[in-house]
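Single chain ahead, by itself, as structure tokens, in the form predicted alone.
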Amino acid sequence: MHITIRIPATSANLGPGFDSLGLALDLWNETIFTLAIEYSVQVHGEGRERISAGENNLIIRSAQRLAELVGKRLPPFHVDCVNRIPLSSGLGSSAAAKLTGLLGANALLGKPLSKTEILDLATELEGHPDNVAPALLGGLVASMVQDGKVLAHRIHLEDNHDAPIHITVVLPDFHLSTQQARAALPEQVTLKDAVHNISRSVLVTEAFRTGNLELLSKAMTDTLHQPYRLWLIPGGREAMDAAKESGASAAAISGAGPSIIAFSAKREEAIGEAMTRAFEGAGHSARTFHLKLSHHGAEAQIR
């Protein structure tokens, strides 16, 4: 048996909506399972130096959690993959991996948890659903958590091929830990900023939805982490500010960072490189990549 899982690359918050948006990229890593005598991992592109081979590898440890949480025995596997998501970038690469190991459990063993099921503890395994659910579903998503249980809904957006939204995402060559970026925000917030943000998430969902990038430029603005994020991110202010002096119509930190992401009317190789000079110029060399959304999420073959 020989499964292939594919997953998207995401970017959450989008500027206002912080823990509650998410959008798919076109950005794949792509693995496949295979029945062994021992577990292992086999990792090409990126991470590969970086990333656990043997059972302390998240995929392995998610495919596991899902055997334990169904109570069944998990065969021995091998995974071969193929990553393209940076790591530690803001591009949702832990989401990819959990999510990996849960889809892969779940069809070695014979798909005992469904879709919903799955987003329900890929969040858990997560944190919170704003990378798993666009990788799961694709698209735009906004999500939230009651109870233990998520409720994520695909935003439908709307074709417009004429006019597609382009994406400039740049990573500078530092490691920002999410739990470095989480341990920089307030614990309270002022209701004018909750206000804020409040307002903006509604129209940025919607600017999405309609391929609106004038309203995207005007809603895509917050106050609840970027303020306290930035200073982590040396250059990551003047990237953003480069980002919309050069074409886009709207720059934000990407997740919780270090890479910034933004987005404009078509691509424009001169966003991308202001960003890399703004990066260059805190000292850091960076990494451009020029994506568009993926209206697909994660995909999951057996032969």
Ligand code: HSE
Given for the second form:
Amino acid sequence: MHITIRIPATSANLGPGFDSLGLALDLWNETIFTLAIEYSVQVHGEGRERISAGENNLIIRSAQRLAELVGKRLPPFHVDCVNRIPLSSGLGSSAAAKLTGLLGANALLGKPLSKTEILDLATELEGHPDNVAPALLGGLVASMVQDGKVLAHRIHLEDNHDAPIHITVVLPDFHLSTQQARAALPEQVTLKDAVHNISRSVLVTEAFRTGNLELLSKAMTDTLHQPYRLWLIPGGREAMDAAKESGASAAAISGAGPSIIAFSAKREEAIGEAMTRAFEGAGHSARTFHLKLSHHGAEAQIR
Ligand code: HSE
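Cool, the form predicted alone is there; where's the form predicted together with L-homoserine (HSE)?
Complete assembly follows, chain above in first position.
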């Protein structure tokens, strides 16, 4: 039996929607599970030198957590991973690994958990829902957590197939863990900053829903996390400015960073080039990804 799990990259926060908004992107990790005598991991592509192949591998640990929760014995398996989502980049690689483990184990154990229960467990493992929810459901997702349960709502996007929003992500050559980036945040914020973000996150959602880049350009600002995190990302502020100066409507830190995500009406090489130059100016090389929103979320196929 082979189980194939595909999980898309995600960009969380989208400026003001800290820990609540996230977008699925058309860049996929693909993992094949096969039953084996002992647990083993083979990684191709992104992160192959850094990912643990032992039992503390994130896919294996997440799979074991699901088995423990449902009180079943998990048979050992081999996973063959084709990774396209860069690690510690702000594109949801850890959410992808956790969901891969959970969906793989769920399939191996005869689907004891529903999609909603998988989302609750993935959020518990991740600590916030804004990557796992769009990775599971696809599209633009707004989520809230209440008493350990996630309410995730996929926003119905108007059909903009003739004018899809183009996404440029530029990833500098250093790692920033979510843990480090969260440690930089304040315990308390002012009412003014809270209002700034509440108002804009509603408008950012509406801008994506209708494909209104002019609205996005006005609403995609943030006072709750970006100001505290940009100093951890050398060249980050300059890259956001450069994106807008070279034709992007809006730009933000993708998730907890360090990548910067920019939104534009069409694919503009100049946007990625200008952002790259900004990182180079701070002494870092950078990689550019031209991406589209993914309307599809995680897929599990059993053969
Ligand atoms: N909302 C999370 C954060 C996303 O900003 O810390 C991490 O990918």
